[in-house]
Structures are given as C-alpha cells and as structure tokens.
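The data below hold one chain only, encoded as structure tokens and taken in the form predicted on its own.
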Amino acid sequence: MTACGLDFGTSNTTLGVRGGDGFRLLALDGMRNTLPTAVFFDFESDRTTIGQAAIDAYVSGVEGRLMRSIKSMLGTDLIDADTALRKGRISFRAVIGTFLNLVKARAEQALGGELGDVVVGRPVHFVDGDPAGDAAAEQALGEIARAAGFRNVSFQFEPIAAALDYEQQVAGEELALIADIGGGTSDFSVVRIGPARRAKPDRAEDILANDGIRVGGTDFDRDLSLATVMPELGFGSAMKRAGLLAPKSIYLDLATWSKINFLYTAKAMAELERLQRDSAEPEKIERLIGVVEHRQGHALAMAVERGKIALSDHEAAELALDWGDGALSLPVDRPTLNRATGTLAARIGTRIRDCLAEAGVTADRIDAVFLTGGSTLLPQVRAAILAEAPGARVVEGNIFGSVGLGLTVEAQRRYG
C-alpha cells in the first residue's frame, strides 16, 4: 500500500504520492491532476459523476443534482442533515463519502496500486471561534475518509503543508509567511524552513504560528453576486407594504454554492410565489422564479465565478447570465468587485496581523511570502496579504497543487 497526501478542497481536490521521480500529484480528471470538487447525481442514467464531468453534465442540461463546495458543510449542522435526490434522500456525509470514494478509485487507477495511509489537509479553523465545532469537523472528515477505504488517517494544517512544499526549493534558511487562500478558508502560518530542517523528525519548534479565517473564494463569489446579479432578481427590491424589502435570506441561499439546492423544493417555490404577489416589483421576482424553476442557480454562480476570475486579469468583464427563460449580459468591473468584497479582503489582512503577533515577529523579519490557493490571484486579496509584509520577497506557489504536494511530503515523513 502507498501512503498519500489528500487535499480535499472546497473548490478543487488533489492527491499526491512519492515515486522514483520525487513527489507528484496523480491525474484525477483525465490528464489533469486538479479535480473540481463537484458531484453530479445523474437522474437519467442513475450514475454519479465527479469533477469536470459533473459540471459539464449539469451545464448540458442533463436532469440531475449538482453539488459543489461540499467541504464547507463540515463544521456546520448540515453535515448531519440530508437532502433529496430523485429517489429518496442522501446524507451530506454520504455525499462527501461518495466523492472521496471516487477520488480514491481514480487515484489508484492512475497509480496502478492501492492507497493505504493518508495525510489529509485541513484549514487551521473549520469553524471560527468554536473549538468544539472545529474538533467535530475534523472527526467527521476522518470518519468519512476511513469509510472511503483509507487505512490510517491523520491531518495537517494546509498552510503548513504548503510550507513543506516550498521548503523543497529553498537553498537557505528563511522565515516564511505562508498564505493559502482557498475556496472556503484563508489560512496562514509563520514557519522557519530550510534544507537543514527538512530531515528533522519534529518540526514543532519551527512553526511559530498558525491562524485562519472562514473566508475564501466562494465568499467573494457570494458578495459579488449580491452586488450585481441578485438585484436583477429582486434583491433589495420594495414590497407593496411600505418600508419592507424582499427577504434577504432567499438571495443569500441562491448566491451561496452550498445552499443553492435548498431552493429547489415545493416549499421554497410556494414562498417565491407569495413573494411575487406581495412585491412592488413583481417582474423581478418572476425572473427569480424562472431561475429556480429551471434550476439555473448553479449556472448563475458559475457565471459570477467566471466573472470574478476574469477580473483578476482585466478591469472589466461580462457576466453571461441565463435566467431560465431568457439571457442577459451584465457588465461588471474591478471597482465593483473591490467594493463588494472589500470587507472580506480587510478581514484577511487583519488575520495575518494576528498571525504575526502570535508568532512574536514583526513584518520586517519575514523573508518571503509564499502564496498558494486560487483566490491569491485576486488583486485585492493579494494586496491585502502583501501589505502586511511589504519588504518580503513574493514567491508564487503552485496555485492548486502546493498543499497537496506538501501533504505528500508529510505522508512520507509519517508513514514512509
């Protein structure tokens, strides 16, 4: 059996092993070693698909149920709840278990052998300010991983894993600030790294501080959606009764990846129909009903995500939106993104300051800032990070692979 490192991410998943050519990530999605964390229950063929194929099936109109951001259910009450499929119901634990089972099977096929022990990445905090909830989330993920067939399951903080990956390339000793901004959380570590430290059996004294916050790329998607798309569907619109606005909770669910499916119920549809009757702008609520009736919630979220990504490189972009009964091209620009998500970026900066303070170091002592995670590509996020260590060298990690590679380094150290 081969030991491995598993980065089960909110948006993407990787799995790595050590081979004759060093540490490597296995191909999990065709030839790609980065697998979108998505599950699609195909009602037409009664099959379950994961990764890009799951997203493609949904986009192509196959009847079924798409689930993304399933990791974000850890640390919430949803992990012990269930949801409806075409035939019966399935627990969210089982959804995550189905995904990990299929990931393990794909990895073993790519490896040509069996996987046994695993080091799984985890955020510094699954839940902000709730140690008991945090411990429960780790316990649940460990139980799910063992049920998926992994033998010994242990955990490592994701930013520490990224530090272990970075350490493989440094020529001298450094004090590094690691910033891992993923789909669901932002995590930070202050770590001493260097060639002479790699072989140490215990790295506890090298880790000066770990901290994190439950803010990630999906939160930026949500806030951008609330600022641009949701007003077209009635968010913030007036009701007939003076002084009342359309309920915010509906739009929060529709703008949040892990909650979109909650609107696809008869009860939710009845609530939307009542909302339309009471609305002073019923045409917008009619458009909202069309989105829900045609189950276009994930399509809207994907359009917002694509727009957010486009704004990483461009000052303006177009959101191509499908309302289910009509399409709209909605312009969006970087200032809009910055206004919508400024509070999130500021919270990331504040947490880095807290991490440096916990480490007992000033910003001028940081030699390098190592960046990994897709959301580090957002200019506003990057600026918030680098402002906290302005004199440090900036090192670009493998955006989607550094954590998985570092977990693989740790798996080799723990299990051989």
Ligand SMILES: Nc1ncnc2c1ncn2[C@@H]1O[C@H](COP(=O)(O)OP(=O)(O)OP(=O)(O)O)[C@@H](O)[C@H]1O
Given for the second form:
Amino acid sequence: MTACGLDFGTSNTTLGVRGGDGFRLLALDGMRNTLPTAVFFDFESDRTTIGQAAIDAYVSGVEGRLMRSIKSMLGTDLIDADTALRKGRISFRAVIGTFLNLVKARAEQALGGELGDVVVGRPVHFVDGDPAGDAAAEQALGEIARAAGFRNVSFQFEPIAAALDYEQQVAGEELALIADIGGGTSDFSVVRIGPARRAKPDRAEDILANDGIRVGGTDFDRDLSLATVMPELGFGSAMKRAGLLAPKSIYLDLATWSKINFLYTAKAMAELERLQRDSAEPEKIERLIGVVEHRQGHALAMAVERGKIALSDHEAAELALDWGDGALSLPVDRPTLNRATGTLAARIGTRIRDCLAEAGVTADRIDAVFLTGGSTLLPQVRAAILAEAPGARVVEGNIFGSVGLGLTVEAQRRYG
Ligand SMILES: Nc1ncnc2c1ncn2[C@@H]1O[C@H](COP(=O)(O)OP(=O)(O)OP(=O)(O)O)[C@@H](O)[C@H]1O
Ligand SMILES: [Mg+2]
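Having displayed the form predicted on its own, please output the structure of the form predicted in complex with the named molecule.
Below, the chain from earlier opens the complete complex, with every other chain and molecule after it.
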C-alpha cells in the first residue's frame, strides 16, 4: 500500500505520491491532476459523477443536483444537515464521503495500486474564532477519510504543506512567509526553511507562526455577485410597504456556492412567491423565480467566477448570464470587483500582519513570500499580501499543486 498526500480543497482537489526521485500528483480527471471539487447527482441515470464531468453534466442541463464548496460545510452545523435528491435525502457528510471514495478510486487507477496511509491538508482555521468547530471539522474529515478506505489518517496545515513543497527548491536558509489563498480560506505561515533542515524529524521549532482566516475565492464570487448580478434579480429592490427592501438572506444564499441548493425547496419557492406579491418591483422577483425554477443558481455563480477570473488579466469583462427563460450580458470592470471585495482583501492583509506579530518578526526579516492557491492570482489580493512584506523576494509556487505536493512530502516523512 502506498502512502499519499490529499489536498481536499474547497474548489480543487489533488492527491500525490512519491514517484521516481521526487513527488508527483496523480491524474484524477482525465489527464489533469487537478480535480474540481464538485459532485453531481444525476437524476436521469441515477449515477454520481465528480470533477469536470459533474460540472459539464449540470451545464448541459441534465436533471440532477450539483454540489460545490462542500468543504465549507465542515466545522458548521450544516455538516449533518441533509439535502434532497431525487429519491430520499443525503447529508453533506455523506456527500463528502461519496466524493472522497471516488477520488481514491481514481487515484488508485492512475497509480495502478492501492493507497493506504494519508496526510490530509487542513486550513489553519476551518471556522474563525471557534476552536470547538475547528476540532469537530478535523474529526469529521478524519472519519470520512477512514470510511473512504484510507488506513492511517493524519493532518497537516495547508500552508505548512506549501512550505514543504517550496523547501524542495531552495538552495539556502531563509525565512519565508507562505500565503495560500484558495477557494474557501486564506492560510499563512512564517517558517524557517533550507536544505539542511529538510531531513529533521521534528520541524516544530522552524514554524514561527500559523494563522488563517475563512476568506477565499468563493467569498470574492459572492461579493461580486451581490454587487452586480443579484440587483438584477431584485437584491436591494423596494417592497410595497414603504421603507422595506427585499430580504437579503435569499440573495446571500443564491450568491453563496454552498447554499444555492437551499433555494431549491417547495418552502423556499413559496417564500419567493410571497415576496413577488409584496414587491414594488415584481418583474425583478419574477426573474429570480425563473432562476430558481430553472435551477440556474450554479450557472450564475459560474458566470460570476469566470468574470472574476477574467478580471485578473483584463480591465473589463462580460458576465454571460442565463436566467433560464432569458439572458443578459452584464459588463463588469476591475474597479467594480475591487470595490465589491476590498474588505475581503483588507482582511487578508490584516491577518498577515497578525501572523508576523505572532511569529515575533518584523516584515523586513522575511526573505521570501511564497504564493500558492488560485486566489493569489487576483491582483488586489496579491497587492494586499505583498504590501505586508514589501522587501521580500516573491516566489510563485505551483498555484494549484503546491499544497498537495507538500502533503505528499509529509506523508513520505510520516509513513514512507
Ligand atoms: N486567474 C484567477 N484569478 C482569480 N482567481 C482565480 C483564478 N484562477 C482560479 N481562481 C480562484 O481560485 C480559487 C480556487 O483556488 P484553489 O484551487 O487554490 O482553492 P482550494 O485549494 O480548492 O481551496 P481551499 O484551499 O481554500 O480549500 C477559486 O475561487 C477560483 O475562482
Ligand atoms: Mg487549497
């Protein structure tokens, strides 16, 4: 049995093993070693698919239920809540179990052998300021991984894993600030790394600080959606009764990847119909009802995410929105994105400052800032990170692979 590292990410999942004279990520999705963390329960064929095929099935209009951001349920009461399938209901714990089972099977197929012990990545904080929630999240994920057939399951902080990957390439001693900004969380560590330290069995004294915050790319998607798309569906619109606005909670759910399915119930639809009767702008609410009826929630979220990603390279982009019974091309530009998400970027910067303070070092002591995670590609996020260590060298990690590779290094150390 082969030991492995598993990066179960909010948006993307990777799994690595030792290979040749190094470490490698296994192909999990066709030839790709990055697998979108997505599950689709296909109501037509009664099959369950994961990864890009899950997203494609949903987009092509197959009747069924798409689930994304399932990691966000860990550490919240929702982990044991359930959601409706065609027949019966399924808990989010079981959805994560289904996903990890299929990931393990695919990895074993790519490897041509059985996987045994695993080091699983975890954010420094699954939930902010809630040690009990954090412990519960780790425990739940450990139970799910064992139920999926992994033998010994242990954890490592995601930014420490990224540091171990970075350490494979450094030539000398340095003090590094690791920044891993993913889909669900932003994680940081301040670590001493170097070739001579790699073989040390206990690295505790090299880790000066670890900290994190539950802010990631999906929050940027949500806030961009609330600023651009949701107003088209009645967010902020007036009710007939003077002074009242359409309730924000509906729009928050629709704009939050992990909560979109909460609107797909008879109870939620009844609330939307009531809202339409009481609205002073019922045509917007009618559009909202169409989105929910046609199960277009994820399609809108995908359009927003695509727009956000386009704005990393371009000053302006178009959101191609499909309501189900109508469509709209909505222009967005980088200033709009930056205004909508400025608070999130600022919180990331503040948490880095806290992390440096915990480490007991001033910014000028940091030799290198190592960047990994898809959301470090957001110009505003990158600027917020680099502003906290302006003199440091900037090292681009493997954006989607460093954490998985570092977990694999750690798995070798612990179980190899
Ligand atoms: N070019 C880009 N510009 C901005 N954001 C991007 C870009 N490419 C990907 N992203 C965002 O990066 C996020 C996914 O990053 P990543 O795969 O590192 O997260 P993850 O590891 O799954 O999540 P986490 O570590 O928080 O659990 C998504 O929110 C995605 O929209
Ligand atoms: Mg990650």
